[in-house]
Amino acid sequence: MKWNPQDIDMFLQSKEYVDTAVLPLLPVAISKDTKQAASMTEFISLLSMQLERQFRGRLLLLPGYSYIKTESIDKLLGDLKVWERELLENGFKHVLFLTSDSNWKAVENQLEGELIWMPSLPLVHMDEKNRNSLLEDQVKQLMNLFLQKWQSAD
């Protein structure tokens, strides 16, 4: 389910079945590495949407957490912990952060939720068919990870 009024209505009616929240982490960089940050954001955004389609009814895809890439990791980690607390206190058993920014790997052990790092793949020069095929392959890998996580929690 996505963060829109129609899906939120469905979420509120079937909240007990939706135990997973996915928060895409979307870097923004204006002064340096702008194109790389934009590429990471595009990749994670598209990947998140594909993932939501596969697991509609089991997970809630939140609007991405956009952050300034030059901000201190401690401040960003503090922000994520606020998200985590809010989600866990409101019934989500699984909180997953999806990112292509490797800086998050340094602090993943400080999160209660799980950080899923996927290397960003360049989509800019691909036609739509190839891009969708590549994203589907990436989603298949994520699907296995999600299924393992859910099975180990049951």
Given for the second form:
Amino acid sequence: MKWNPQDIDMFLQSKEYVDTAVLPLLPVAISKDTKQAASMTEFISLLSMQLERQFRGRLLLLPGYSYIKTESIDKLLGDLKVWERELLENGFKHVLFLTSDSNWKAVENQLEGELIWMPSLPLVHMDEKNRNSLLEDQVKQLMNLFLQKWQSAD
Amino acid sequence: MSKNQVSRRQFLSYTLTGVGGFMAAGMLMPMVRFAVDPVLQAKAESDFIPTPQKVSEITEVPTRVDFKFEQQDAWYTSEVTGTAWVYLDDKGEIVALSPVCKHLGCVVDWNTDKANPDKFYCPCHGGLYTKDGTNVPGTPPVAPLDVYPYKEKDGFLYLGKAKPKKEA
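Output block for the form predicted together with the partner chain, input the form predicted alone:
Every chain and every other molecule in the complex is listed next, the one we just looked at coming first.
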């Protein structure tokens, strides 16, 4: 389910079925690595949208958490923990963070939710067909990850 | 000089009629065009969307068919990929089922749950559907999978808008 009124209506009605929250982590950087941050953001957004299409009945795709990439990781981690607490305390069993930014890898074990790091792919230079099939492959792998997580929890 | 000279009066009246006629036509044409426009509008190839699936290659095993169409979200038009599960039933007729689970809208897959072979399986909450799309009682879905109306054109399969399956 997406973060829009129609889907949220559905979510409120069938809360017991939705136990997974996905939060895309979207970096923004103006001073340096601007383009890299932009492509990470695009990649993760596309990926999470595809994922939502496949699993819309069980996961809630939150609007991305966008942050300034040059901010210290401790501060960002603190913010992310606020999200995490809010979600875990309100009925979500699985909280997954989706990112291409490797900075998060360093603090992964301080998070209760699971951090999924996917290297961002250079989608800019691809035509739409290649791009879609490539994304689809990535989404398939992600789906397996989700299925495993759900199976081990059920 | 010819005998029947055009008088000044005649010349002027011919010219005026001619020019006036053009002006009137110039004004009326767009109006007429507007009035009959709905009739002239090319019938948008109904609402059937072409798929890359050849009709002759459809088998009895449900196969995934992806097709593309334009979808409008408010002002934003995007190309969306739709999916259908297509197979031949016992009578040799084509069946195209929507992969959207009737429970909460996940995407179902054919024959992926080892405990329940030859069924459509929803990975989210374990919903099951038999091959003809009927929901298996005791699993979360409460309705059978939607069915796409289909057409055959130039050997390819065209799909319409998925409709809820009629009660048999």
